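In structure tokens, the next block holds one chain alone, the form predicted on its own.
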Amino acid sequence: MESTTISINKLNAFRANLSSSTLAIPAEKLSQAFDFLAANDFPTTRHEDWKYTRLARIANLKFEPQSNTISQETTKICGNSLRFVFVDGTLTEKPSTLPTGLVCKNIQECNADELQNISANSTIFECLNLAYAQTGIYLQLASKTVLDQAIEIVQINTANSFLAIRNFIDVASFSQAEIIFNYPSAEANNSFVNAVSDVFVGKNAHLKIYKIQSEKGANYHVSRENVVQEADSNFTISTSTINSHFVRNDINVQVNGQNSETNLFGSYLLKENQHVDNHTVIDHRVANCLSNELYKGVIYDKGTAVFNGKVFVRKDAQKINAFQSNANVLMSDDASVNSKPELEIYADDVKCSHGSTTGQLDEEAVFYLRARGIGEQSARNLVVSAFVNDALEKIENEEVLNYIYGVIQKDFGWEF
């Protein structure tokens, strides 16, 4: 059995061989985070919010030099979208012009004072990512614009290295987005993607955000969003992880402003040994706001997943309606799943579920399919494409959907 214990050794090793940040961060934050490091060590199994996911695959990661290829026409989605494709780090693709009321760029462009309002961190794997963040992009949305063009951001991962990708998006009050998050990457083995996106979502704004974690071989990817609602705004994130080896996502979510709406979606598809950890937060601090979770996830062979999703409602919070909801399938004897939905209430004019069932295939249902002409593995993949369909189908921009389908197709061989 793996140890859950992990020296402290274990962190200042892993942490001799990677190059401190060059982006702009204001020196009081850099040096918060590095003081946090010297302090701390990786979170074992005896820390709640980690207790299925054990670290020490990553604590032992060594990096050695190698070159894989992807082509970069594989990973486009949209046809008409502001497409920047980073390359390990490396910006190689952006559009010629922006409309106007955007600023969109690599980050490494930025001054202090752009980046000023990155959120402080309190954790180990927010500082590691600004202390030693190399690339990531920069999204400013002036207020009143309402964009017809998804953007679309690729990080292309080929090589065996740590990647630190630190991501700031402002969408100003009344104004529209839709951003795609793609992490596509060649069978490269012991890569590590660490990835942190700050997200401010003025008055009447909308934003959505499409996620996609497709990444090959033995990588190893650790995502967090921190998520700030104004009043009247709306904010939905649909996360899709699709046969990746290692993946924890973590998304908090904080509804300042009365008449928010927050939704988040997930959907998960795990073989061999792979594992997902979904941890989320929705804190709702003021009254009058709806929230909606629903993930899903469909597990084969020795896969493993994870979802605590948590929700807070404040004392002064009433008149909330907040809906959570964990769903899972498990296609082996061998595959397993923890869930754990919370809600935490101090509020009494308030309107609150949850829930979770895991269960295996449902046989009548493939019975039924067989009955009718199709045969065993085809009526499987019916049955469990219908199932986890319920949370895709959240993803409103069909080009969006389809490359998923098509990723899940080309994985797992189901139909849609």
Contents of the next structure:
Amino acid sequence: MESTTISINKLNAFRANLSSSTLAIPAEKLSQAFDFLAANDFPTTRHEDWKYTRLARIANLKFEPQSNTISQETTKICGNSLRFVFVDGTLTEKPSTLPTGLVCKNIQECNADELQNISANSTIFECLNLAYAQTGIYLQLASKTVLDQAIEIVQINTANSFLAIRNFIDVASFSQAEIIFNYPSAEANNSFVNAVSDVFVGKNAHLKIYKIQSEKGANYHVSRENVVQEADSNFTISTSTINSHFVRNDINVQVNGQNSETNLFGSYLLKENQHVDNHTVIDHRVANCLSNELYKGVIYDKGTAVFNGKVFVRKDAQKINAFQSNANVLMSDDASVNSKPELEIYADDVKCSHGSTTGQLDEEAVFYLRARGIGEQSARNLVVSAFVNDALEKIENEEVLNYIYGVIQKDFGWEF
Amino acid sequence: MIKIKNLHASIDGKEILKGLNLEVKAGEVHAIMGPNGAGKSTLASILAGREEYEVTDGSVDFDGTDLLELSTEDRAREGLFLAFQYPVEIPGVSNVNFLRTALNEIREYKGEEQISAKDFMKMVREKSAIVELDSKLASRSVNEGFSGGEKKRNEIFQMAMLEPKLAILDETDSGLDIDALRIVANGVNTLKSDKNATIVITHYQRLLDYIVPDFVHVLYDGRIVKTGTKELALELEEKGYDWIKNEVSTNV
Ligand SMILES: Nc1ncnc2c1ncn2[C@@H]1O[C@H](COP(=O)(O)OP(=O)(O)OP(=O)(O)O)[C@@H](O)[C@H]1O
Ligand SMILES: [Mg+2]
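Target state, the form predicted in complex with its partner chain; input state, the form predicted on its own:
Every component of the complex follows; first up is the chain already shown.
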């Protein structure tokens, strides 16, 4: 539970002009969220989960509305995807038809029945999200439905405002889906996006999520995925954060069924004064599961990154294989990383490993490449892109991977 | 090809090269021998443009250009090649991909056209055959997980691909068994022509049975203190360096 008291409650001030959620959220969950908000403030760095991420900048945000214009089309990532485009929370594009078994719509259109399983929450940003949620995707995939088109959800923010996005994703047993969450750069330069996704992966279901954050500008992004996995399921999420001003990601996976596989992959590329914080939790509650985590980051200039990965293995969760690794390259003396892998293991027959490395670019490698005739800048780019590519290559969807390569090429000049 | 005159260089304020002179002409093979710490790798590093070293005096003329004025990559583009004593492992960077990049950057520098994918692959096949480098190795990450011998063969493979004017081989023979040594030497000899030149740095006379040098130099305490023919290498093998050291100190 987060509870901090500072003399002036910034959270109250922040909430003063927001309008409450109009979604069909169960009343008791909504009032719980409001109660929690009323009793708390933004966490400070004294709070363990926020030790290296200062929220003062968010707490002090003053939103000055600006006209909403999008100067260019957002690239469609997958040629045949089912694409939903939201601009400042308003759904502006959606597929004309959907395959049988798939319900996918603006969460505003949901009734109370559909939202009854929305998660009740216990952190500031989840409560803030629930209390003020205006938009998002509701996705329900019937059992035994295998989608051969990816679902692409684009969230564009042009207004300098607070936007609470709530997604609800339920992939039923024996189904298979691929979802892309794309937060591309937009005209906003002083916005705060708070996204929370409830994700249910049914028995023997396969779900892949690709999350791409490249918002640039002075835009703030705090998002969270609460994932529940049933038996024999397979869940993979790849988070790529490229050239974003301020990002905090929380991924929370509860593995409730045996023989499940969980993959968390991440890559983050920072420059200037950017800040990216990835917190992950994998909670192995049952036996015979595998989890795999690989996060890689490259930080230029005065960028700061945070990685905190927790893996819990509960008392009776035997035969768990859990691997976790975080590696960083600092491209300047002012760049920094706080990396903390944490394993908490209460079972005795498990195979777990974790590791964290942070270093400079291998100058010997750069010299070697230069000595073969490759220019200094391309030599650096070659070495550093190979480093991150380790994590990027886990992205199996080539169109997604190529899109990310394109964003990196544009913003960092690397070639892959 | 290359004219090194009165080269003085230091690192961290410590002088390593103390007035080194050496001239290598096209078509020649020169061997440089000398005790540990004499400055052999330092010379190679300075010629390749390693920035940690400070050149305090002297000049290096490379086919009419002032070598010391050029960046490392431009030296390579002008045709200088260093086979590293300790080749670097670069995870994730594919051997052939980086070579294609290198080759194309060199071509661009010379105002030549980019190599086509087809010609490039043909070249990879031909050149890897020269050093009997498995084509699978050619496409793996640079030196990653290569054995010592494979790393050295990879250096010669790269040399074959880049076709330099002047190749400096820094102890390419160290740690090689006799078969690998033959392969490496054969590679070097195959690539030899009257338009290029080779400097081989070695501790062992054995290599010089396979790569026959026109001159053998002894580098001691930052200078070339003796120059001879391949017989000098045999003499060094037999007698060690003490007699040279004595000769040098009595001359001073
Ligand atoms: N980075 C460095 N900092 C300080 N001293 C150095 C550095 N690199 C080399 N030296 C010193 O310079 C001298 C020459 O070293 P160098 O590696 O050139 O010798 P070498 O002739 O190649 O020896 P070997 O036969 O062992 O390869 C040595 O005394 C070495 O300790
Ligand atoms: Mg040496």
